[in-house]
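Coming up is one lone chain in structure tokens, specifically the form predicted on its own.
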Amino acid sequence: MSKDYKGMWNDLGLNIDAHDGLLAVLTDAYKGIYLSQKGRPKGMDYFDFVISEVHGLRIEELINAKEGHRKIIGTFCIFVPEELILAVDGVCIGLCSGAEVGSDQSETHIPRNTCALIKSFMGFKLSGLCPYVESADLIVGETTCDGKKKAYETFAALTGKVYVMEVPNKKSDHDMELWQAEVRKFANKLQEITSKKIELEKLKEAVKIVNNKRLALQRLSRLRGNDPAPISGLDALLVNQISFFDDPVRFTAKVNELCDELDQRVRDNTGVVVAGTPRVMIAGSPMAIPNWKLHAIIEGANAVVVAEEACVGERNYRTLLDDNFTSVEEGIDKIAQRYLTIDCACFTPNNERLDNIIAMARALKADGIIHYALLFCTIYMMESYKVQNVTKANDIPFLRIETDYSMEDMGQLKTRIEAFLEMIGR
């Protein structure tokens, strides 16, 4: 980090000693996993810097925004419309949920056999380790699974600032009406806490900002379809993870700069691996910072990850928002329509996800698919069987992985993945 932020962290109420220990562990992990890679694009320097300052300069930026009377809106899920937050001059920020932290503390509030992501965000709060939670003026939850839904009740009691959006389980006309009503209520909540009215031009500007971010990530995804791959899966995952934390305009510019460099690599036939290296697509549960385990194992076994069919990945940026609206009310309805295109496993039925997985695998020339589900993430564990059936019907090799954030199963996962890669090797 560029300077000492301990005074800032202390003011936020963090556990300074535990936080220092966490940052030391993450710094060592980052050096071992990321900075040890060979042939990385120069454009990744910016994203390395963001990670080095993710609890430092970025938090300072949030505090400065608050001093400028902007509200910080923390989120865990891609169902929360960033466009509405930007339209009231708010800052949309992801929250800590990607590491095995504070398990003992979280298990005093929720069951031991709860998914790792839920235990993580509870543990980060209870251990005093997440400056984003402490900086947020409002934390927006959503009913995408029963575990989250009930955990948010406890999280609300702990933080006093949780607002929950109800996501329907189906996509009928009736469900769309319910979801549109939820999005309208959320817009009203944002106007209430910011004392700012959503204006048409401001909403259109916000839609443009978020769509441009999606377009940049789509561009990065397309570039990964080249053989040899111009960027590692680890680095592409990192870019996608940072999309939830960085300023969206700055982030978009830096992703496009990176993609300009990758375009040149493609023209020069330069890759981070040689042509013909086994290409893997990962599907399933989201991977929040610093959940890099699966990518590290796959690429450490001389393969390359070319896609993530996940919320931290294609599901987040696949669909642009229609900006052809002439009133705020029409714009909010279009926002609701766009977000209900997300093919989260919370929906039933969810056949569009199966179609999207096959389309992605074809477009990005994946040799095989690894379906990743966090332990006790019931909806993705259940859907993995449907994904297996559709991949078999399309002659795409498939491996199902269920794991958590711990390192205890590294050896077992490495053995299984190496056997899978041997099977799909070209």
Given for the second form:
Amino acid sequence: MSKDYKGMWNDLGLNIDAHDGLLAVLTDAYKGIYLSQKGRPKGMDYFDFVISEVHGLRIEELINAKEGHRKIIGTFCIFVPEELILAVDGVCIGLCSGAEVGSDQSETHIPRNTCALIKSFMGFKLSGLCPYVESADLIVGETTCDGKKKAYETFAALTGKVYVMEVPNKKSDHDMELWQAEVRKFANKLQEITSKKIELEKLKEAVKIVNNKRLALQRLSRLRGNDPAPISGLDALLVNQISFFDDPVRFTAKVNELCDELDQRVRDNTGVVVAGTPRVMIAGSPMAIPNWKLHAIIEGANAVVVAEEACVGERNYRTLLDDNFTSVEEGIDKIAQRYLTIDCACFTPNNERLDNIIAMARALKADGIIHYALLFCTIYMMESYKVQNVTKANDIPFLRIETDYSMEDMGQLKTRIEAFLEMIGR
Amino acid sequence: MKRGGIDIGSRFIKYVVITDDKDISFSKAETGHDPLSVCEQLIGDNKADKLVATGYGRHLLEVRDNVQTITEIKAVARGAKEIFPRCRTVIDIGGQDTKVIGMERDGRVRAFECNDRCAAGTGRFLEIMAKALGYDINSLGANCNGDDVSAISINSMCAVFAESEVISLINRGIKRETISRSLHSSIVYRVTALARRVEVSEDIVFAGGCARNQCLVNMFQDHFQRDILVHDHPDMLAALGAALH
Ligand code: SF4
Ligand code: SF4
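Same protein, different form: I have the form predicted on its own, so give me the form predicted together with its partner chain.
After this comes the whole thing, all chains and molecules, with the earlier chain placed first.
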């Protein structure tokens, strides 16, 4: 980190000693997993920098934004429309976390049999380790899976700044009505806390910013379809993880720069691995930063991850927002429509996800699919069986993994994944 | 040329050397606390021209030059196929893991399933249970001719909980042989559930140290309604497969 941020962390009420420990662990993990990779694109330098400043410069930016009367809105789900947040000059920050932190503390508030992602955000709060949660003015929850829905009640009591959006469970007409009303209510909430009115021009600009981010991420995804893959799955995952908390305009520019470089690699027919390396697609639960476990195992075994069918991944950027609207009202309806296309496993039925998985596997030339569910993530675990059936029907090798953030099952996971790679190896 | 395969398991290290005329020599030693030296010892006693490592500790040997590694899943499938050419399914119960492997006709692995992360239903589990019942592990499988087990059942596959179930059954005056039989059938139940997921076909080979347990073999035979093939050294197959890789 470029300078001493202790004062800032203190002001945010972080537990300084524990926080130092956390950063030290993170720095080591990052060195071991990321910086040791070979043939990384130059364009990753920026993202390395972002990580090195994840609790430093970026937090300082947020504090400056707050001083400039902008609001920081924390989210846990890709259903929360970033466009609306930008339309009131807010800053949208994804708060999901992928580190095993404060689990002993979180277990005094939620059951042990809760998915690691939920345990992690509770743990971060309870142990005073997340400067993002502390700087947020509003934290937006949603009624997606049962675990999150109930955890938000506790989280609201702990932070006093939680607002919950109701996401329907189905996608029929009256679900759409409910969701449109929810999006409208959220827009009002944002206008209320910022004392700003959403103007058409501003909304259009916000839509453009977020669409451009999606386009850049789509471009990155398409490039991974080349053999040899021009970028590692680990690096691509990192870019996706950073998309949830970096400044969107700067981020988009940096992703496009990275893609220019990858374009050149493709023209030169070079990559991070040799052509013919087994290509794996991952489908399932989100991998929040710094959850790099599965990618590290797969790529450590000389294969390459070419896609993430997940919220930190394709689900986040697959669909653009139709910017053809002429009033704020109409714009809000378009937003509602766009977000209800998301194929999260919390919906029933959710058959479009199966089609999307097969289409992605084909487009990205995956040799096999690993379905990844966090332990106790019932909705994705349930769907994994349907995914297995459709991969079988399409002759795509399939492996189901259920795991969490701990390192206990590394040996077993390695064996299963390596055996899977032996199976799909060309 | 002499080809070597070494299988570094959680309880034993198995070493196979195979010559061009398919002459197989097999040795093994306990893994202990210093598996690397155990490997060096085994390898040193019968040097091979080429060495492939497999098993839980396969990466240990990567420090040596030109040692390739493959997983025990691929290795045991290869070894089973070598000895039993018609084999399409392998049940492997080792010290700390259980797996069922389905193969294509040409021997390629088509699907596999492993037990969960703990030692439930593995060799280690049987060892602890044998102790609780006062049997030697090698005679456990010969001592399960008790009464019909439907009267009692061991519900837990967790070694710690199962051990206390066993103790309370002993205290209820249930015969050791009956308890032992029940333990075996709960393992078989577990393994056949895994097998259902890989779809059993043609000949079934039972590999791993636990294949010496005659009670398990009989129960699998009953369940699958066909012969279960067991090699004289059932724990050698993964090392053999590695050697042949
Ligand atoms: S998996 Fe579902 S609930 Fe979780 S972030 Fe994605 S859309 Fe939201
Ligand atoms: S990973 Fe699954 S269980 Fe966990 S918060 Fe997301 S949807 Fe819920």
